[in-house]
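As C-alpha coordinates, one chain now follows by itself in the form predicted alone.
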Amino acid sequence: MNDLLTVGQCEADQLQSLIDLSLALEEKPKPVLQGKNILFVFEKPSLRTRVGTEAAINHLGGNVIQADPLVVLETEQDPYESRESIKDTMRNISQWCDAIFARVYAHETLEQMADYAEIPVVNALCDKHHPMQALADMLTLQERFGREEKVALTFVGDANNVAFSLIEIALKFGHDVRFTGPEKYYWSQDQLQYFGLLAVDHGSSFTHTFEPAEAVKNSDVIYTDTFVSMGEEHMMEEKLNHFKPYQVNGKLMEQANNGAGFMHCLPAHRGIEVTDEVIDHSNSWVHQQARNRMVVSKGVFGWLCT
(Lines of atoms letter the chains of each structure in order from A and count residues from 1; the text may use other names and numbers.)
(Lines give C-alpha, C1' and ligand atoms only; values in the text may rest on other atoms or scores of the structure.)
(Ligands and ions follow the chains in the order given, each with its own letter.)
Protein backbone atom coordinates (compact mmCIF):
# COMPACT_ATOMS: atom_id res chain seq x y z
CA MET A 1 0.00 0.00 0.00
CA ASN A 2 1.68 3.20 -1.20
CA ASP A 3 -1.24 5.60 -0.68
CA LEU A 4 -4.50 5.58 1.26
CA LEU A 5 -7.22 6.98 -0.97
CA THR A 6 -10.10 4.57 -0.27
CA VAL A 7 -11.08 1.71 2.02
CA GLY A 8 -11.81 -0.35 -1.08
CA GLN A 9 -8.15 -0.48 -2.11
CA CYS A 10 -7.26 -2.36 1.10
CA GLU A 11 -7.84 -5.91 2.21
CA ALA A 12 -9.33 -6.52 5.65
CA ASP A 13 -6.01 -7.76 7.03
CA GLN A 14 -4.28 -4.58 5.86
CA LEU A 15 -6.93 -2.46 7.55
CA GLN A 16 -6.55 -4.47 10.75
CA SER A 17 -2.79 -4.05 10.59
CA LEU A 18 -3.25 -0.27 10.39
CA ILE A 19 -5.52 -0.40 13.44
CA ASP A 20 -3.09 -2.62 15.35
CA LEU A 21 -0.15 -0.35 14.58
CA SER A 22 -2.24 2.65 15.63
CA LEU A 23 -2.96 1.07 19.01
CA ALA A 24 0.68 0.10 19.51
CA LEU A 25 1.89 3.63 18.76
CA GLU A 26 -0.81 5.09 20.98
CA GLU A 27 0.14 2.85 23.90
CA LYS A 28 3.89 3.26 23.47
CA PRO A 29 4.64 6.29 21.28
CA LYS A 30 7.87 6.08 19.30
CA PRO A 31 9.48 8.87 17.26
CA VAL A 32 8.88 6.95 14.02
CA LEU A 33 8.17 10.21 12.17
CA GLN A 34 11.26 12.03 13.47
CA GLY A 35 12.55 14.22 10.66
CA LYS A 36 9.49 13.54 8.49
CA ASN A 37 7.49 16.41 6.96
CA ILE A 38 3.79 15.88 6.24
CA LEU A 39 2.15 18.41 3.93
CA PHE A 40 -1.47 19.31 4.75
CA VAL A 41 -3.60 20.53 1.82
CA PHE A 42 -7.18 21.37 2.82
CA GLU A 43 -9.74 22.70 0.34
CA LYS A 44 -12.48 22.20 2.96
CA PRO A 45 -12.63 23.33 6.60
CA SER A 46 -11.80 20.77 9.28
CA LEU A 47 -11.54 20.32 13.03
CA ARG A 48 -11.13 16.61 13.89
CA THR A 49 -9.22 15.73 10.74
CA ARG A 50 -6.77 18.62 10.90
CA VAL A 51 -6.20 18.89 14.66
CA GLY A 52 -6.41 15.17 15.44
CA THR A 53 -3.97 14.22 12.69
CA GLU A 54 -1.56 17.03 13.46
CA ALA A 55 -1.55 15.97 17.12
CA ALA A 56 -0.82 12.38 16.07
CA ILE A 57 2.10 13.45 13.86
CA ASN A 58 3.47 15.63 16.67
CA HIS A 59 3.26 12.71 19.11
CA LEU A 60 5.41 10.62 16.75
CA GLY A 61 8.02 13.35 16.27
CA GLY A 62 6.97 14.53 12.81
CA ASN A 63 6.37 18.00 11.40
CA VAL A 64 3.28 19.38 9.68
CA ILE A 65 3.50 21.95 6.88
CA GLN A 66 0.28 23.74 5.98
CA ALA A 67 -0.10 24.56 2.28
CA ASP A 68 -2.40 26.95 0.47
CA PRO A 69 -4.70 24.71 -1.62
CA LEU A 70 -5.06 27.42 -4.25
CA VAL A 71 -1.33 27.18 -4.89
CA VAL A 72 -0.99 23.40 -4.68
CA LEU A 73 -4.15 22.30 -6.48
CA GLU A 74 -4.69 24.97 -9.14
CA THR A 75 -5.41 22.96 -12.27
CA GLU A 76 -6.58 25.32 -15.02
CA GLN A 77 -6.05 23.84 -18.50
CA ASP A 78 -4.74 27.08 -19.99
CA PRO A 79 -1.06 27.27 -18.93
CA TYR A 80 -1.27 31.06 -18.73
CA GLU A 81 -4.26 30.92 -16.37
CA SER A 82 -2.68 28.67 -13.75
CA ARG A 83 0.48 28.93 -11.70
CA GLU A 84 1.75 25.43 -12.37
CA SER A 85 0.59 21.99 -13.49
CA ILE A 86 -0.37 19.53 -10.76
CA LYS A 87 2.28 17.19 -12.20
CA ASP A 88 5.05 19.70 -11.57
CA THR A 89 3.63 20.69 -8.20
CA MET A 90 3.52 17.11 -6.93
CA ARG A 91 7.02 16.35 -8.18
CA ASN A 92 8.38 19.41 -6.42
CA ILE A 93 6.60 18.66 -3.16
CA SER A 94 8.00 15.14 -3.31
CA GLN A 95 11.51 16.59 -3.00
CA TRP A 96 10.72 18.30 0.30
CA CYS A 97 8.04 16.27 2.07
CA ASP A 98 7.47 12.65 3.07
CA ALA A 99 3.68 12.44 2.64
CA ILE A 100 0.67 14.54 1.63
CA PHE A 101 -2.57 14.68 3.61
CA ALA A 102 -5.27 16.21 1.41
CA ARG A 103 -8.91 17.12 1.99
CA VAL A 104 -10.41 17.98 -1.40
CA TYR A 105 -13.71 18.41 -3.16
CA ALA A 106 -13.19 15.87 -5.95
CA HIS A 107 -11.78 12.37 -5.61
CA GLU A 108 -10.22 12.79 -9.04
CA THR A 109 -7.92 15.45 -7.57
CA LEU A 110 -6.51 12.88 -5.15
CA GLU A 111 -6.00 10.40 -7.97
CA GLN A 112 -4.01 12.99 -9.92
CA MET A 113 -1.94 13.82 -6.86
CA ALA A 114 -1.15 10.15 -6.26
CA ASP A 115 -0.29 9.62 -9.93
CA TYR A 116 2.38 12.32 -9.94
CA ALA A 117 3.64 12.38 -6.35
CA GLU A 118 6.65 10.26 -5.44
CA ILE A 119 5.49 10.17 -1.80
CA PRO A 120 2.33 8.73 -0.17
CA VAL A 121 -0.95 10.60 -0.54
CA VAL A 122 -3.60 10.15 2.17
CA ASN A 123 -7.24 11.05 1.68
CA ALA A 124 -8.41 13.37 4.45
CA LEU A 125 -11.91 13.41 2.87
CA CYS A 126 -13.27 13.90 -0.62
CA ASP A 127 -16.67 13.83 -2.27
CA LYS A 128 -16.75 10.01 -2.48
CA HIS A 129 -14.67 8.59 0.36
CA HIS A 130 -13.54 9.15 3.94
CA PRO A 131 -11.17 6.28 4.81
CA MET A 132 -9.68 7.90 7.92
CA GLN A 133 -13.12 8.20 9.48
CA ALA A 134 -13.90 4.59 8.59
CA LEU A 135 -10.73 3.38 10.32
CA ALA A 136 -11.58 5.38 13.44
CA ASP A 137 -15.10 3.97 13.40
CA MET A 138 -13.88 0.39 13.08
CA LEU A 139 -11.49 0.93 15.99
CA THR A 140 -14.40 2.30 18.03
CA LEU A 141 -16.53 -0.75 17.23
CA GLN A 142 -13.70 -3.08 18.20
CA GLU A 143 -13.19 -1.25 21.48
CA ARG A 144 -16.89 -1.57 22.24
CA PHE A 145 -17.58 -5.10 21.04
CA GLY A 146 -14.22 -6.82 20.65
CA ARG A 147 -12.75 -8.05 17.38
CA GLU A 148 -14.70 -11.26 16.98
CA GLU A 149 -18.30 -10.21 17.62
CA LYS A 150 -20.37 -9.46 14.53
CA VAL A 151 -22.27 -6.22 14.92
CA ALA A 152 -25.59 -5.11 13.43
CA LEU A 153 -24.81 -1.58 12.25
CA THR A 154 -27.39 0.72 10.66
CA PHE A 155 -26.56 3.95 8.87
CA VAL A 156 -29.50 6.36 8.79
CA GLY A 157 -29.44 9.30 6.38
CA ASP A 158 -27.54 10.43 3.32
CA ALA A 159 -25.73 8.15 0.88
CA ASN A 160 -22.55 10.19 1.23
CA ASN A 161 -18.79 9.73 1.50
CA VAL A 162 -18.83 8.82 5.20
CA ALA A 163 -21.55 6.23 4.69
CA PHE A 164 -19.77 4.71 1.69
CA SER A 165 -16.46 4.18 3.48
CA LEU A 166 -18.20 2.98 6.65
CA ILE A 167 -20.22 0.39 4.74
CA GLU A 168 -17.07 -0.76 2.90
CA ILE A 169 -15.04 -1.32 6.05
CA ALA A 170 -17.89 -2.87 8.03
CA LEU A 171 -18.60 -5.36 5.25
CA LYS A 172 -14.91 -6.20 4.89
CA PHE A 173 -14.87 -7.03 8.61
CA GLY A 174 -17.91 -9.30 8.31
CA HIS A 175 -20.58 -7.22 10.01
CA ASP A 176 -24.34 -7.01 9.40
CA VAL A 177 -24.79 -3.64 7.69
CA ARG A 178 -28.08 -1.88 7.00
CA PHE A 179 -28.77 1.42 5.27
CA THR A 180 -31.84 3.62 5.20
CA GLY A 181 -32.42 6.99 3.57
CA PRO A 182 -34.78 8.85 1.24
CA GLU A 183 -35.07 7.52 -2.27
CA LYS A 184 -33.98 10.76 -3.92
CA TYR A 185 -30.62 10.69 -2.13
CA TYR A 186 -29.84 7.01 -2.37
CA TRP A 187 -27.17 4.73 -3.72
CA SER A 188 -26.94 3.97 -7.41
CA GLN A 189 -27.62 0.45 -8.61
CA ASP A 190 -23.88 0.01 -9.25
CA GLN A 191 -23.10 1.01 -5.67
CA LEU A 192 -25.74 -1.33 -4.27
CA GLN A 193 -24.36 -4.15 -6.38
CA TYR A 194 -20.86 -3.39 -5.12
CA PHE A 195 -22.00 -3.56 -1.49
CA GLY A 196 -23.77 -6.84 -2.19
CA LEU A 197 -20.64 -8.36 -3.71
CA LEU A 198 -18.52 -7.18 -0.78
CA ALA A 199 -20.95 -8.89 1.60
CA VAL A 200 -20.70 -12.17 -0.33
CA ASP A 201 -16.91 -12.00 -0.48
CA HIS A 202 -16.49 -11.34 3.23
CA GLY A 203 -19.28 -13.38 4.81
CA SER A 204 -21.17 -10.29 5.90
CA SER A 205 -24.64 -8.99 5.01
CA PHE A 206 -26.00 -5.81 3.48
CA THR A 207 -29.64 -4.74 3.40
CA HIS A 208 -31.27 -1.43 2.59
CA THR A 209 -34.71 0.13 2.88
CA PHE A 210 -36.47 3.47 2.72
CA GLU A 211 -38.08 2.75 6.12
CA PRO A 212 -35.91 3.88 9.06
CA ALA A 213 -37.85 1.98 11.75
CA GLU A 214 -37.46 -1.23 9.77
CA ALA A 215 -33.74 -0.67 9.24
CA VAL A 216 -32.83 -0.03 12.89
CA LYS A 217 -34.82 -2.93 14.33
CA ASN A 218 -32.48 -5.18 16.35
CA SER A 219 -29.49 -2.98 15.55
CA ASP A 220 -26.52 -2.79 17.91
CA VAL A 221 -25.37 0.58 16.57
CA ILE A 222 -27.10 3.45 14.81
CA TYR A 223 -24.91 5.84 12.84
CA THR A 224 -25.85 9.11 11.15
CA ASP A 225 -24.14 12.11 9.59
CA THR A 226 -25.17 15.56 8.49
CA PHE A 227 -27.92 15.56 5.90
CA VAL A 228 -26.29 18.47 4.06
CA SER A 229 -22.60 17.98 3.30
CA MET A 230 -20.02 20.72 2.73
CA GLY A 231 -20.64 22.26 -0.67
CA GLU A 232 -24.36 21.39 -0.62
CA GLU A 233 -25.54 24.39 1.37
CA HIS A 234 -27.53 25.61 -1.64
CA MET A 235 -29.56 22.37 -1.42
CA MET A 236 -30.33 22.67 2.28
CA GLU A 237 -34.06 23.39 2.19
CA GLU A 238 -34.79 20.73 -0.41
CA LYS A 239 -32.67 18.07 1.28
CA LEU A 240 -34.05 18.69 4.75
CA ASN A 241 -37.58 18.21 3.48
CA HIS A 242 -36.64 14.73 2.28
CA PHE A 243 -34.67 13.80 5.38
CA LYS A 244 -37.15 14.79 8.12
CA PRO A 245 -38.32 11.18 8.68
CA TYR A 246 -34.70 10.07 9.14
CA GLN A 247 -33.83 12.06 12.25
CA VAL A 248 -32.20 9.86 14.90
CA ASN A 249 -34.23 10.59 18.03
CA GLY A 250 -35.31 8.74 21.14
CA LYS A 251 -38.25 7.12 19.38
CA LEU A 252 -36.06 5.69 16.63
CA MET A 253 -33.43 4.48 19.09
CA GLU A 254 -36.15 2.54 20.92
CA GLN A 255 -36.52 0.34 17.84
CA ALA A 256 -32.90 -0.79 18.16
CA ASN A 257 -31.50 -3.30 20.65
CA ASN A 258 -31.49 -2.32 24.29
CA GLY A 259 -28.34 -0.33 24.98
CA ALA A 260 -27.60 0.26 21.30
CA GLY A 261 -24.79 2.71 20.66
CA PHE A 262 -25.00 5.93 18.68
CA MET A 263 -22.27 7.10 16.32
CA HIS A 264 -21.76 10.29 14.32
CA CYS A 265 -18.58 11.49 12.57
CA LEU A 266 -19.29 15.13 13.58
CA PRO A 267 -19.88 17.99 13.22
CA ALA A 268 -23.47 17.34 14.24
CA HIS A 269 -26.43 19.61 13.58
CA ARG A 270 -28.39 19.11 16.76
CA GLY A 271 -32.12 19.02 16.28
CA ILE A 272 -31.76 18.13 12.60
CA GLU A 273 -30.17 14.70 11.99
CA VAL A 274 -29.93 13.90 15.71
CA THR A 275 -31.55 15.14 18.90
CA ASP A 276 -29.80 16.20 22.09
CA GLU A 277 -31.20 13.26 24.03
CA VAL A 278 -29.42 10.85 21.67
CA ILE A 279 -26.08 12.55 21.10
CA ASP A 280 -25.68 13.41 24.79
CA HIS A 281 -26.77 9.96 26.01
CA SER A 282 -24.29 7.71 27.80
CA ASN A 283 -24.56 5.31 24.84
CA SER A 284 -23.31 7.97 22.44
CA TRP A 285 -19.75 7.24 21.31
CA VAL A 286 -19.14 10.33 19.23
CA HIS A 287 -16.24 11.64 21.32
CA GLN A 288 -14.60 8.22 21.38
CA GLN A 289 -14.80 8.27 17.57
CA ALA A 290 -13.25 11.74 17.53
CA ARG A 291 -10.36 10.66 19.74
CA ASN A 292 -9.81 7.64 17.54
CA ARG A 293 -9.31 9.93 14.55
CA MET A 294 -6.03 10.88 16.21
CA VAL A 295 -5.18 7.28 17.10
CA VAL A 296 -5.61 5.83 13.60
CA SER A 297 -3.61 8.70 12.10
CA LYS A 298 -0.59 7.36 13.99
CA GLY A 299 -0.93 3.98 12.33
CA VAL A 300 -1.53 5.36 8.85
CA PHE A 301 1.44 7.73 8.77
CA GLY A 302 3.60 5.36 10.77
CA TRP A 303 2.91 2.70 8.14
CA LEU A 304 3.32 4.86 5.03
CA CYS A 305 6.28 6.96 6.11
CA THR A 306 8.62 4.39 7.66
Given for the second form:
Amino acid sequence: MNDLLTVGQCEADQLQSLIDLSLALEEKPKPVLQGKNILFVFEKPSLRTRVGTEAAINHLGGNVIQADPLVVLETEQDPYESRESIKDTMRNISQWCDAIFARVYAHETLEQMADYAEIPVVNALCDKHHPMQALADMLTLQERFGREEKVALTFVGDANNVAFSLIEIALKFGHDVRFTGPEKYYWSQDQLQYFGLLAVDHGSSFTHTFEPAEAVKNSDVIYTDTFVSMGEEHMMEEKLNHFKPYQVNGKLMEQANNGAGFMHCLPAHRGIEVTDEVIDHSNSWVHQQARNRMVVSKGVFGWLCT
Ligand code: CP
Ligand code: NVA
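Structure of the form predicted in complex with norvaline, please, following the form predicted alone?
And the full complex, kicking off with our chain again.
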Protein backbone atom coordinates (compact mmCIF):
# COMPACT_ATOMS: atom_id res chain seq x y z
CA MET A 1 0.00 0.00 0.00
CA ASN A 2 1.59 3.30 -1.14
CA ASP A 3 -1.35 5.65 -0.63
CA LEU A 4 -4.62 5.49 1.26
CA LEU A 5 -7.30 7.02 -0.93
CA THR A 6 -10.22 4.64 -0.39
CA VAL A 7 -11.29 1.71 1.77
CA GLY A 8 -12.00 -0.23 -1.42
CA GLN A 9 -8.31 -0.38 -2.37
CA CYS A 10 -7.51 -2.43 0.78
CA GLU A 11 -8.25 -6.02 1.69
CA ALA A 12 -9.92 -6.65 5.05
CA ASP A 13 -6.72 -8.12 6.53
CA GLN A 14 -4.78 -5.00 5.51
CA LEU A 15 -7.40 -2.79 7.19
CA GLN A 16 -7.20 -4.96 10.31
CA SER A 17 -3.39 -4.65 10.29
CA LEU A 18 -3.73 -0.85 10.22
CA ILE A 19 -6.09 -1.01 13.21
CA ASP A 20 -3.75 -3.40 15.05
CA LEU A 21 -0.72 -1.16 14.46
CA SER A 22 -2.79 1.85 15.59
CA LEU A 23 -3.65 0.12 18.85
CA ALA A 24 -0.03 -0.94 19.43
CA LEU A 25 1.26 2.60 18.83
CA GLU A 26 -1.49 4.08 20.97
CA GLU A 27 -0.67 1.76 23.86
CA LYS A 28 3.11 2.12 23.56
CA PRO A 29 3.98 5.23 21.54
CA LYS A 30 7.28 4.90 19.67
CA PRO A 31 9.01 7.76 17.80
CA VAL A 32 8.38 6.08 14.44
CA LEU A 33 7.76 9.45 12.75
CA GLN A 34 10.85 11.15 14.20
CA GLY A 35 12.37 13.38 11.53
CA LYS A 36 9.34 12.98 9.23
CA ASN A 37 7.38 15.90 7.83
CA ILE A 38 3.72 15.37 6.95
CA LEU A 39 2.14 18.03 4.74
CA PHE A 40 -1.50 18.89 5.48
CA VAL A 41 -3.49 20.37 2.56
CA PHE A 42 -7.11 21.13 3.46
CA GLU A 43 -9.53 22.67 0.95
CA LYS A 44 -12.40 22.41 3.48
CA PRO A 45 -12.74 23.00 7.23
CA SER A 46 -11.95 20.24 9.73
CA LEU A 47 -11.69 19.72 13.47
CA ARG A 48 -11.34 16.00 14.14
CA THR A 49 -9.36 15.06 11.06
CA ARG A 50 -6.96 17.96 11.29
CA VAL A 51 -6.40 18.18 15.06
CA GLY A 52 -6.78 14.46 15.82
CA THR A 53 -4.25 13.53 13.15
CA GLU A 54 -1.81 16.29 14.06
CA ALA A 55 -1.94 15.12 17.69
CA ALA A 56 -1.28 11.53 16.53
CA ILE A 57 1.72 12.62 14.46
CA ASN A 58 3.10 14.64 17.40
CA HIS A 59 2.74 11.61 19.71
CA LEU A 60 4.89 9.60 17.29
CA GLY A 61 7.60 12.28 17.08
CA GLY A 62 6.65 13.60 13.62
CA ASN A 63 6.10 17.13 12.39
CA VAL A 64 3.15 18.64 10.53
CA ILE A 65 3.46 21.39 7.91
CA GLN A 66 0.22 23.16 7.01
CA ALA A 67 0.04 24.20 3.37
CA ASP A 68 -2.23 26.64 1.58
CA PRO A 69 -4.45 24.57 -0.75
CA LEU A 70 -4.57 27.41 -3.26
CA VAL A 71 -0.82 27.19 -3.62
CA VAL A 72 -0.55 23.39 -3.73
CA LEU A 73 -3.61 22.37 -5.77
CA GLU A 74 -4.26 23.48 -9.30
CA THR A 75 -7.90 24.52 -9.35
CA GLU A 76 -8.21 26.08 -12.81
CA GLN A 77 -7.30 24.77 -16.23
CA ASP A 78 -6.11 28.20 -17.36
CA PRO A 79 -2.41 28.38 -16.34
CA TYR A 80 -2.75 32.05 -15.38
CA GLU A 81 -5.76 31.40 -13.13
CA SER A 82 -3.96 28.70 -11.18
CA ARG A 83 -0.54 29.27 -9.62
CA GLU A 84 1.10 26.12 -10.97
CA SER A 85 0.35 22.52 -11.87
CA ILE A 86 -0.19 19.70 -9.38
CA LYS A 87 2.50 17.85 -11.31
CA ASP A 88 5.10 20.42 -10.29
CA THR A 89 3.89 20.97 -6.71
CA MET A 90 3.83 17.22 -6.02
CA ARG A 91 7.34 16.72 -7.40
CA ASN A 92 8.69 19.53 -5.21
CA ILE A 93 6.84 18.49 -2.06
CA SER A 94 8.10 14.92 -2.50
CA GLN A 95 11.65 16.21 -2.01
CA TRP A 96 10.89 17.85 1.33
CA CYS A 97 8.12 15.83 2.95
CA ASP A 98 7.39 12.22 3.80
CA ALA A 99 3.60 12.08 3.26
CA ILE A 100 0.65 14.29 2.29
CA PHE A 101 -2.67 14.36 4.12
CA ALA A 102 -5.27 16.07 1.92
CA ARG A 103 -8.93 17.05 2.28
CA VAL A 104 -10.26 18.02 -1.13
CA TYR A 105 -13.50 18.63 -3.01
CA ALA A 106 -12.95 16.21 -5.88
CA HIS A 107 -11.63 12.68 -5.52
CA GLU A 108 -9.89 13.16 -8.89
CA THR A 109 -7.62 15.76 -7.27
CA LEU A 110 -6.34 13.09 -4.86
CA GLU A 111 -5.79 10.69 -7.75
CA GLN A 112 -3.72 13.30 -9.57
CA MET A 113 -1.74 14.04 -6.42
CA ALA A 114 -1.03 10.35 -5.90
CA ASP A 115 0.00 9.97 -9.56
CA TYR A 116 2.64 12.69 -9.34
CA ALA A 117 3.78 12.45 -5.72
CA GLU A 118 6.65 10.16 -4.86
CA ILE A 119 5.47 10.03 -1.24
CA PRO A 120 2.25 8.55 0.21
CA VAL A 121 -0.98 10.53 -0.19
CA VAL A 122 -3.70 9.97 2.43
CA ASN A 123 -7.32 10.99 1.90
CA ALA A 124 -8.55 13.23 4.72
CA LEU A 125 -12.05 13.29 3.09
CA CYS A 126 -13.18 14.05 -0.43
CA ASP A 127 -16.57 14.19 -2.15
CA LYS A 128 -16.76 10.38 -2.44
CA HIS A 129 -14.76 8.81 0.39
CA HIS A 130 -13.71 9.20 4.02
CA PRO A 131 -11.45 6.20 4.69
CA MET A 132 -9.88 7.53 7.92
CA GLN A 133 -13.36 7.91 9.41
CA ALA A 134 -14.27 4.38 8.34
CA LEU A 135 -11.16 2.94 10.03
CA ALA A 136 -11.98 4.78 13.28
CA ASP A 137 -15.57 3.56 13.08
CA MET A 138 -14.49 -0.03 12.57
CA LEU A 139 -12.20 0.23 15.60
CA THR A 140 -15.14 1.64 17.59
CA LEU A 141 -17.37 -1.27 16.52
CA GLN A 142 -14.64 -3.75 17.49
CA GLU A 143 -14.26 -2.10 20.91
CA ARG A 144 -18.03 -2.33 21.42
CA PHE A 145 -18.75 -5.78 20.02
CA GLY A 146 -15.42 -7.62 19.83
CA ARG A 147 -14.03 -8.89 16.53
CA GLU A 148 -16.19 -11.95 16.00
CA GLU A 149 -19.76 -10.70 16.37
CA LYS A 150 -21.73 -9.92 13.21
CA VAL A 151 -23.20 -6.48 13.80
CA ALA A 152 -26.45 -5.19 12.25
CA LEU A 153 -25.46 -1.64 11.29
CA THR A 154 -27.94 0.77 9.68
CA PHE A 155 -26.92 4.03 8.05
CA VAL A 156 -29.81 6.50 7.97
CA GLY A 157 -29.52 9.56 5.72
CA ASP A 158 -27.46 10.77 2.81
CA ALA A 159 -25.70 8.47 0.34
CA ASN A 160 -22.49 10.42 0.90
CA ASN A 161 -18.73 10.02 1.40
CA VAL A 162 -18.97 8.86 5.03
CA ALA A 163 -21.74 6.36 4.24
CA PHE A 164 -19.83 4.96 1.25
CA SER A 165 -16.59 4.27 3.14
CA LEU A 166 -18.49 2.96 6.18
CA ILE A 167 -20.55 0.55 4.07
CA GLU A 168 -17.39 -0.64 2.30
CA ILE A 169 -15.49 -1.35 5.51
CA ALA A 170 -18.45 -2.93 7.31
CA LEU A 171 -19.12 -5.26 4.37
CA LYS A 172 -15.44 -6.19 4.14
CA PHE A 173 -15.53 -7.12 7.84
CA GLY A 174 -18.57 -9.39 7.38
CA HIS A 175 -21.31 -7.28 8.97
CA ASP A 176 -25.03 -7.01 8.24
CA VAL A 177 -25.29 -3.57 6.66
CA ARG A 178 -28.48 -1.69 5.90
CA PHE A 179 -29.06 1.72 4.33
CA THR A 180 -32.06 4.02 4.23
CA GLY A 181 -32.42 7.47 2.69
CA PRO A 182 -34.66 9.44 0.35
CA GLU A 183 -34.93 8.21 -3.24
CA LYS A 184 -33.79 11.54 -4.69
CA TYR A 185 -30.35 11.34 -3.03
CA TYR A 186 -29.75 7.63 -3.32
CA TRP A 187 -26.97 5.37 -4.51
CA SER A 188 -26.60 4.75 -8.23
CA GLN A 189 -27.34 1.28 -9.60
CA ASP A 190 -23.58 0.75 -10.02
CA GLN A 191 -22.94 1.59 -6.37
CA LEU A 192 -25.73 -0.73 -5.21
CA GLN A 193 -24.32 -3.50 -7.37
CA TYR A 194 -20.84 -2.90 -5.92
CA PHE A 195 -22.17 -3.18 -2.34
CA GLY A 196 -24.00 -6.39 -3.32
CA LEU A 197 -20.80 -7.89 -4.74
CA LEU A 198 -18.77 -6.90 -1.69
CA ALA A 199 -21.36 -8.65 0.49
CA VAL A 200 -21.16 -11.85 -1.57
CA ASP A 201 -17.35 -11.81 -1.49
CA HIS A 202 -17.13 -11.26 2.28
CA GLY A 203 -20.05 -13.29 3.66
CA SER A 204 -21.80 -10.11 4.76
CA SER A 205 -25.17 -8.72 3.73
CA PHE A 206 -26.39 -5.45 2.27
CA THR A 207 -30.04 -4.37 2.18
CA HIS A 208 -31.61 -0.99 1.53
CA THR A 209 -35.01 0.65 1.68
CA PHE A 210 -36.58 4.12 1.53
CA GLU A 211 -38.43 3.32 4.80
CA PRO A 212 -36.39 4.34 7.89
CA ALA A 213 -38.55 2.45 10.41
CA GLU A 214 -38.14 -0.75 8.40
CA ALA A 215 -34.39 -0.27 7.99
CA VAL A 216 -33.62 0.16 11.68
CA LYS A 217 -35.66 -2.84 12.86
CA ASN A 218 -33.36 -5.37 14.64
CA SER A 219 -30.37 -3.05 14.24
CA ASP A 220 -27.55 -3.02 16.79
CA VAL A 221 -26.22 0.36 15.66
CA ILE A 222 -27.75 3.38 13.94
CA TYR A 223 -25.36 5.72 12.11
CA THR A 224 -26.10 9.07 10.54
CA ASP A 225 -24.19 12.05 9.14
CA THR A 226 -25.10 15.56 8.07
CA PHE A 227 -27.75 15.75 5.33
CA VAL A 228 -25.83 18.58 3.65
CA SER A 229 -22.12 17.98 3.14
CA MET A 230 -19.41 20.59 2.73
CA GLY A 231 -19.71 22.02 -0.77
CA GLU A 232 -23.47 21.31 -0.96
CA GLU A 233 -24.61 24.39 0.96
CA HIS A 234 -26.43 25.71 -2.13
CA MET A 235 -28.67 22.59 -1.99
CA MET A 236 -29.52 22.97 1.69
CA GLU A 237 -33.17 23.98 1.52
CA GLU A 238 -34.11 21.36 -1.04
CA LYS A 239 -32.17 18.58 0.63
CA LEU A 240 -33.49 19.25 4.11
CA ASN A 241 -37.08 18.87 2.88
CA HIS A 242 -36.37 15.43 1.46
CA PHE A 243 -34.45 14.29 4.53
CA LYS A 244 -37.02 15.28 7.19
CA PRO A 245 -38.36 11.72 7.64
CA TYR A 246 -34.82 10.45 8.19
CA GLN A 247 -34.02 12.30 11.41
CA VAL A 248 -32.58 9.95 14.05
CA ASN A 249 -34.74 10.70 17.09
CA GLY A 250 -35.98 8.78 20.12
CA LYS A 251 -38.91 7.33 18.19
CA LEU A 252 -36.67 5.92 15.45
CA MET A 253 -34.19 4.53 18.00
CA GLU A 254 -37.10 2.71 19.71
CA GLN A 255 -37.60 0.66 16.53
CA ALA A 256 -34.02 -0.63 16.74
CA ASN A 257 -32.77 -3.31 19.15
CA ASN A 258 -32.86 -2.52 22.86
CA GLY A 259 -29.71 -0.65 23.80
CA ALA A 260 -28.74 -0.02 20.16
CA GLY A 261 -25.72 2.27 19.78
CA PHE A 262 -25.76 5.60 17.98
CA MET A 263 -22.87 6.73 15.77
CA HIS A 264 -22.14 9.96 13.89
CA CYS A 265 -18.83 11.07 12.36
CA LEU A 266 -19.47 14.66 13.56
CA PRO A 267 -19.90 17.57 13.12
CA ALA A 268 -23.57 17.00 13.98
CA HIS A 269 -26.42 19.37 13.29
CA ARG A 270 -28.45 18.90 16.43
CA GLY A 271 -32.18 19.04 15.78
CA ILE A 272 -31.68 18.27 12.07
CA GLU A 273 -30.25 14.79 11.39
CA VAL A 274 -30.18 13.84 15.09
CA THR A 275 -31.92 15.05 18.23
CA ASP A 276 -30.18 16.00 21.48
CA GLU A 277 -31.78 13.08 23.31
CA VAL A 278 -30.12 10.60 20.93
CA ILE A 279 -26.68 12.17 20.58
CA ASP A 280 -26.42 12.89 24.32
CA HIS A 281 -27.72 9.44 25.36
CA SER A 282 -25.38 7.00 27.10
CA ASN A 283 -25.73 4.75 24.03
CA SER A 284 -24.19 7.44 21.81
CA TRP A 285 -20.62 6.55 20.86
CA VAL A 286 -19.79 9.72 18.93
CA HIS A 287 -16.97 10.85 21.20
CA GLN A 288 -15.39 7.40 21.21
CA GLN A 289 -15.43 7.61 17.40
CA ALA A 290 -13.77 11.03 17.55
CA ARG A 291 -11.06 9.74 19.88
CA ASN A 292 -10.44 6.82 17.56
CA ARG A 293 -9.81 9.25 14.70
CA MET A 294 -6.53 10.07 16.46
CA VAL A 295 -5.77 6.42 17.20
CA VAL A 296 -6.11 5.17 13.61
CA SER A 297 -4.02 8.05 12.26
CA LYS A 298 -1.10 6.55 14.20
CA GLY A 299 -1.39 3.23 12.39
CA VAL A 300 -1.89 4.81 8.97
CA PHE A 301 1.05 7.22 9.10
CA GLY A 302 3.16 4.76 11.08
CA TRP A 303 2.59 2.19 8.29
CA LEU A 304 3.05 4.49 5.31
CA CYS A 305 6.02 6.52 6.55
CA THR A 306 8.31 3.83 7.93
N1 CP B 1 -15.53 13.52 11.13
C2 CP B 1 -14.72 14.45 10.59
O3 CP B 1 -14.05 14.23 9.59
O4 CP B 1 -14.71 15.64 11.25
P5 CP B 1 -13.97 16.97 10.78
O6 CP B 1 -14.67 17.45 9.52
O7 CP B 1 -14.11 17.92 11.92
O8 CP B 1 -12.53 16.63 10.48
N1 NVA C 1 -20.39 14.22 4.81
C2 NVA C 1 -19.73 15.28 5.55
C3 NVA C 1 -18.73 14.68 6.48
C4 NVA C 1 -17.99 15.67 7.34
C5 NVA C 1 -16.98 15.00 8.22
C6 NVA C 1 -19.08 16.25 4.57
O7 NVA C 1 -18.50 15.82 3.59
O8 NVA C 1 -19.17 17.46 4.81
